[in-house]
Structures are given as C-alpha cells and as structure tokens.
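Shown next as structure tokens: one chain only, the form predicted alone.
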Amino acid sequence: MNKPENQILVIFGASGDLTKRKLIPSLFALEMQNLLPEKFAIFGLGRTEITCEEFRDSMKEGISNNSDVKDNKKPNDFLNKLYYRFIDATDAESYKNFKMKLDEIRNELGIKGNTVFYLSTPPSLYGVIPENLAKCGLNTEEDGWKRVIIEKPFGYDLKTAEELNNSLQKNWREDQIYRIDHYLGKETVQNVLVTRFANGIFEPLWNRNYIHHIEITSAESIGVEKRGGYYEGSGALRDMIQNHLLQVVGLIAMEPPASMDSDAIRNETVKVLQSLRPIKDEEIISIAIRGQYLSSSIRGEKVKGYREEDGVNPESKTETYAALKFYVDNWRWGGVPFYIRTGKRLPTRVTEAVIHFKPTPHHLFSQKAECDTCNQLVIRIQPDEGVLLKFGMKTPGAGFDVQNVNMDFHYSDLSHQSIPTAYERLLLDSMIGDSTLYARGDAVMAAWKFLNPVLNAWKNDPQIPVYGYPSGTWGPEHADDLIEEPGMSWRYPCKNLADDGVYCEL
C-alpha cells in the first residue's frame, strides 16, 4: 500500500486504557511495516497530569505487553513521535493552548494541516470535543484535511444518536466523520465481500431460493469483569447487536456494489439496514429473548452471577444475553429468517456467521425432511479465523448413509503473512481517507431505528422476562424456541472437554 500523506494524529483520552492497549501498539505495528507517513506525530491529550516522558514510558510498556518486539531500539525510535499535554476537554479555553502546541509541533516537524482527531473518551464528550475543535478553526481545511474518529457507542438510543449526529454535522461534513467499529476491521469480516463477489460458486446461490436461514453468533466466555457500572447502562443489545452484528448483517446481505469505492459499498449496506422489517410491539416477546448469567461453577471455579458483580444493581434487568429473529424485506431475502445471538459467560469466545442452505428438494438418502445434513458455510470471525464449508459425503461401507464432512481454510495457515489487527487496519484507513470499514450516519440511524421498539419494551414492560442461564452454558433455553422448524437449532461450534475446558473447531 502507498504511504499516507504527512499528518498528525491527535488522541483525546490518551491516558486511558484503549490508547495503551490498542492504539499505540497498532500504530507501532504500522511503523514496523513501514506504513506510517514520512513525517508523522502522535499528540496525546488527557485528564491525567503527566509529562511527555512519563507518557512515552507508559506507552512503551503498552507496546511491550501488546506487540511482538524483538529489538528495543525500534520502540524507542517510534516513541520519539509521541507528545502529550493535559487538557480539560469540556473547557473551550483549553483548546487555545492545545492549538498553540499543535502548531508548534507542525512547525518543528514540517507537517502541514492534515490531522486525524481520535476520540478515545467517554461518550458524553463525543459532541463536546468536535464543537470545541470547530470553535478554534480546527475543522477547516484551508491548510489540509481534517477527520474525526468517534468510538462506540454512538448514542444510547435512536433519539440520542440523532441528537449527536445533528450536533456533529453542524461543524463537520459527513465525509470528515469516521464512526469506528473494530469488528469491521477484522480480516474475516472483510473477507465476506471477497467470498461472495470473487467466487462464482457462491453469489448465484446467495438468495432466498437456496438459503434457508442465516445465523450470527458472538459469544464471550468472560463476564462483565470490572465494567459492571458501564454495562448496567448498556446491555448486550446495545453493546454488540446495534453496532457490530448488524453491520456484519449488512455485509452478508448486501447487493453487489458497483465498485469497491467506499461510498458504493456503504450505500449497499445501508439499503440492507433500511430494509429490516420493523418490529411490532406485540411480537417482541416472541422474537427477542434476553437473559442474565447466573452464578455457577466452571471447571471447578466458582464464578459470580451478573447481579453479584461490582457496580451492578442487585435487581438489575440489564441483559447479558440477547437473541433476535428478524427478516430483511427485499427481493433477495424475502422470507429468509436471520438469527442473531450474543452473550457473556458462554462456554467460549467465538464469533461466526453461518449460512444454512436449503435441503435438497427430493430426499433420496433420508426419509426425513429435517436439515441434519444440510450444507453450511461457516465464516469464523474469531478466534480461529477462517472459512468452512460443510457438505454431505457417503459413509464408507454398505448402503448410502450420509455424513457431514468439512472443507476448510484457516488464516493461520498463511504463516508467511502477518494478519493485521482490526485497529491497525482501521487506523491506516483513516490516515489514507478510506471510510469503507467505518459506519456511515444513515446506517447507524437505521440500526437504532430497527432496535428501538425492543429497547423501549425491555425498559418499560415488566411482563417481558429476563431469563437466567448458568454461567458456562449457551444461554437461556428459551432462545432455542426462536428457530421453530423441527430438526433445526443453533449451531454449537464448540465441544466441552472435561480436562481441557472448551475446544472450538471450524
């Protein structure tokens, strides 16, 4: 890839955990691949009053803990690109001093006005910082382009998301706003496009005539850890489905774009989200399932239930598990059910999309119409990234007994190539101005609009239950009722092994 233009990356919230664990190690990885600009600086801003040297020492520790470093000299060279300054992001006057320091760095390094502003801050500042930057003229592009990256969550519901969007667009154009979703930076998510549109054997079958249903699972084996206070105001539906998983749905269900231009691709994903069948209030209890993990013993270790976690209301109704059934009402997908589930304290960490193809019209090798040997295309997003095709083969011996066999590909097989992390890819894209893997405003609003009835019902209707599920299981049994056809259920990709815990295989 061509190197980005010379520029400065400004990180608000630079003293926080995300910068140390993800952003700086990812930028260092880009440096090691010779993908950073010739002239480049990282200007960190935070509420912690530390010196520039103390900031560099902290980031060096982050690189050591989160990167494969074999030469200590290389991190030191990279750390010279880092600067730091205390700022009160809510105080408009503080931005004048920040701008003076920014101009000083530009003059020192010979870098013009090209700037990326990364908001690694609490969501309450997502509207405040861009407004204060605009007051200082740091959104104008006379001396070079300006871009602002905003972390999730983008709003708390449809109303707050619209308010935030309107606030941003008073001072920033849509093409300057980059709403980051690190799921879209994962190599396997991007490979959905290649799998579909570079292979003549898949795209002709990618429709309601051949696909029975589509299933997306995002499971985590951990609980809320020490984030109970944050999670109480979020929940699984907001935390995972609204942004990450519905964006994956957009890529799986989109029409072929006219080109690989970012606008062409995002136009098609937006159409999918705008085609989601509106959810009626009376059907929410049957198509949306929520649950909370309960205390349990996992491989001999006692784990807390969600309501026992620090910062969690003992009578909380916040969901740690959510499952949803819905439809995309367009010509390609009419009548094909989509199923999404996500949860914490499930048996393992795994994220995958499964395309379930329809059974053959004439059951030559089985007296049952059940789809126990139907073809499946499994796209594993994490942790063992890869693609798997399941198809029927004759079992050796007499007769025509059929069993499923696997034909698979693992990204780990490409040992000669490095697989970039999501943040590596997304940070580089922001530097070169490629917004393909960033969520557009209309897509975010469409996702919130679709889920808003469920969020409102779960908040206001006490008759809708919160099902408990023991930690280490695959969630509430009631989620199995979403898939109504006989002989069909969720795909369970992992095997429980008594001695070694949980093993996941493609």
Given for the second form:
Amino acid sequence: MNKPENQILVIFGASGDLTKRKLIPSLFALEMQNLLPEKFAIFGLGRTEITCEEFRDSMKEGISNNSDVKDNKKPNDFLNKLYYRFIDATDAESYKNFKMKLDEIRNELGIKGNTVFYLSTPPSLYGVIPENLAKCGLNTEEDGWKRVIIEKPFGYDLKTAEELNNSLQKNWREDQIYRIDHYLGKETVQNVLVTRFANGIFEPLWNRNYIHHIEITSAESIGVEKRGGYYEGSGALRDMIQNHLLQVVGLIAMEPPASMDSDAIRNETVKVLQSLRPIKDEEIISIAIRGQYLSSSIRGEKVKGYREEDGVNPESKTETYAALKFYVDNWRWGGVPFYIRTGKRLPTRVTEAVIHFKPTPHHLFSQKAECDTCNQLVIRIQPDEGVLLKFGMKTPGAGFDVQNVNMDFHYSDLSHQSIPTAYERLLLDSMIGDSTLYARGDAVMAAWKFLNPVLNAWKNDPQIPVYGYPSGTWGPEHADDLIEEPGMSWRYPCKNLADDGVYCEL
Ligand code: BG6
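I would like to compare: after the form predicted alone, may I see the structure of the form predicted together with 6-O-phosphono-beta-D-glucopyranose (BG6)?
To see the whole picture, the full complex is given below, headed by that same chain.
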C-alpha cells in the first residue's frame, strides 16, 4: 500500500478521551505498519493548559493502555512527531497564534500545506472551528490540500444537521468534509460489500423474492458509564441508529456499485437511505419501541439503573434501548421488513445482521416449526467476526427428519494479524484522500429525515411509553411484538458466532 503524502494532522480536542484512547493508539499502529507519511506531524490543540512534554507523556500512556505493542522504545520515535498547544477554539484571534506555530512546524520538518483537521471536540464546535480556520485562510489549497474530519453526532436532528452542513459548505467543499462514522471503518462492515459483490452465490438471492426479513442487532453489555451527561441529550436512536446502524442498512440493501470509487459506492448507499418508507405519526407507537435499563443484579453484581447513573435526570425519559421496524421502498426490497434494535445493558456485546430467507414453498419433510425459518445468513460484525449460514439437514437414522445445522467462517481464521481498528482504517483513508468510508452529507440528511418523526414523537407525546427492562436482559418484551408472525422472533446472539439462545452462556 502506498504511503500517504507528507502532511500534518491537526487534532482539536487533543486533551480529550477520544484522542488518548483511540486516535493516537491508531496512529501509532499505522506507524508500526510503516503506513504513516515520510514527513508527518500530529499537532494537538486543546483547552487544557499542558506542555508539549506532558501531552507526549499522556499519549504514551494512551498507547500502552490501548495497543498491544510490546517494544517500549518504539513509541518514543513516534511521540517525537507530537506537538501540543492550548487553544480557545471559539476565539478567532487564537487561530493566528496557532497558524504561526503550524507554519513553524511545517518549515522545521519541510512539510508543505497538506493538512487534515480532526475535530474531536464537543459538537457545539463543529461549525465554529471550520469557520475560524477559514477566516485564517486554512481552508485554501494553494500550498496543499486541506480536509476536515467531523466526529459524530453530526447534528441533533434534521434541522440542526442541515444548519451544520450549510455552515460547513460556506467555506469547505463536500470533498474536503469527512463525516466520520466509525462503524464504516470496521473490517467486518466493509466485508458486507465483499460478501455480496465478490460472490456470485448470494446476489441472485438478495432480494424480495428470496428474503423474508432482515434483522440487525447492536447490543452492548455496558451502561452509559461516565457519559450520562452526553447520553441524556442523545439516547439510543441518535447515538446508534441514526448513524452506525443505518449505514449498515445502506451497505446491506444497496445496489451493486459500478466501481469501487467513493462516489459510486456512496451514490448507491444514499439511494437506500432516501428510499426508507417515511414513518407516519400514527404508526410510531407500534413500529418504534423504546426502553430504559433498570437496576438489577448481573452474575451476582448489583448494577445501577439508567436513572441512577451520574449526570442523568432521575425522571429521564431518554431511551437506552430502541427497536424499529421499517421498509425500503424500492424494486429490490418491496415488502421486506427490516428490524433494527440496539441497547445498553443487554446480556452481551454483539453486533450482527441476519438475513432470513423465505421457507421452501412446499414442505416435503417432517420439519419442526423452527426449520420453517432455518435458512439464515448471519453476518457477525463483532465480536467473533465472521459469517454463519444456518440451514436444514437430515437427522441420521430412519425417516426424513430435518434439523438445523451451522456452517461458520471466523474472520480470525483468515489471517494471523489482528483486525485493524476502525480508527486506523479511517485515519489512513482521510490521509490518502479516500472518503468511501465516510458518510456523505446527503446520506446523513436522509437518515435524519427518516428518524425525525420518531424523535419528535418521543420528545413530545407523553402517551408513548418508555418501557423499563432489567439490566442484563434483551430489552423490553414489547419489542418482540414488532416481529409479529407466528414462530418468528429476534435471534438471541451469544459471544460465539455459532451459538444463540436467550439463556446461552454470554
Ligand atoms: C458510539 C456510541 O458511537 O459507539 C457509544 O456513542 C457506543 O454509545 C459505541 O458505545 C459503540 O461502538 P462499538 O465500536 O463499541 O460498537
């Protein structure tokens, strides 16, 4: 793989948690694979007044806690590429000093104007920083390209997302704006494209004629931890579905792109999001279920309910669980229901998509009811990344009894290398200038537009219940009613790809 051109990566919010836990360890992993540019610097900016040395020490700690590098000397070479400065990002004047220091680093290292600006700050600064950068001319490209990466959440609803987009587009072209969605950086999410389009066997079946329904689950066993303050203003629908899971839907439901070009792929995923059937106000109560985790005892340990978490209103109605049934109104998917659910404090951490194929039109064998729905393709995004095909086989012995069997592939069998983290992939892509795995403005807007009626109703309609569910369970039972056909239910995935069942070992 070619190394990216020489450049500087500027991180706003460099004294924050994301930089220490994810960004710097991922950049270090790229360094270890010799994938960083020949001439490269990371310039951190933050509100904390620390020296460059203190910043390097803190990042060293971040690397040793969050990467599996054994050689202690290695981080030192890498750490020399790091610089730090205090900035008040809201003050346009501060940028003059910052620009001077940036020029100094460029001259010292012989790096021209190529710059990535990474915004790992509170969302209130996502409009302000790019505007202030532009005021200093740091969006112009005479001396080299400029790109700006915006962390999630991109907006709070359709209106605020549009405002943010308009504000960015005043000074930056769409191809300079990289909206990060770390799910798109996950190897196994990208593998959806390969599974579908590198194999002739799946694509002919990938439509309404053969697929009964599609189910996507993203479960977490942790609660909101120290992020209660942020989560209160977000909730599961904004935090996971608007971005990560709808992007996964885009990849699962898209038409084959003509090429692997960024626009070719994103043109197809956006069409899916624009084809989501608009949700009517009167159906929200039955097709969108929300829940909140309650205190409980998990494996003998008492865990707090959401309303008892730090930073959370004791009467909060913010959902920590959301499930949704919807349709993609296009030729391929006409009439095929999609079910999505996500939640915190569920029994295990797992993300997967299940393609449920239609049963055979005529039953020859004495199949148990479960075998009616036995043809499933499970695409496991995490953990135990892989693909599982479930189908019916003859039980040995007399007669023709059919039972469910599994054929599974584990990603770990493919290579001895550990799977690169999402941030590793996404940071490298932004440095190369490949935006394929970043969300385009029109896709983000389409996702907000689709969910806006639900967000409004959940905010304003007191008749819509927030169901409590004990921590450590699979969420409110009402979510089962979304899948109303007899014999059908959600899959209850376990840590290991091939296992399932509500009570299996988690
Ligand atoms: C983040 C959400 O975007 O994704 C978190 O804000 C969530 O609430 C996280 O925990 C899940 O990411 P992953 O990669 O652990 O599935």
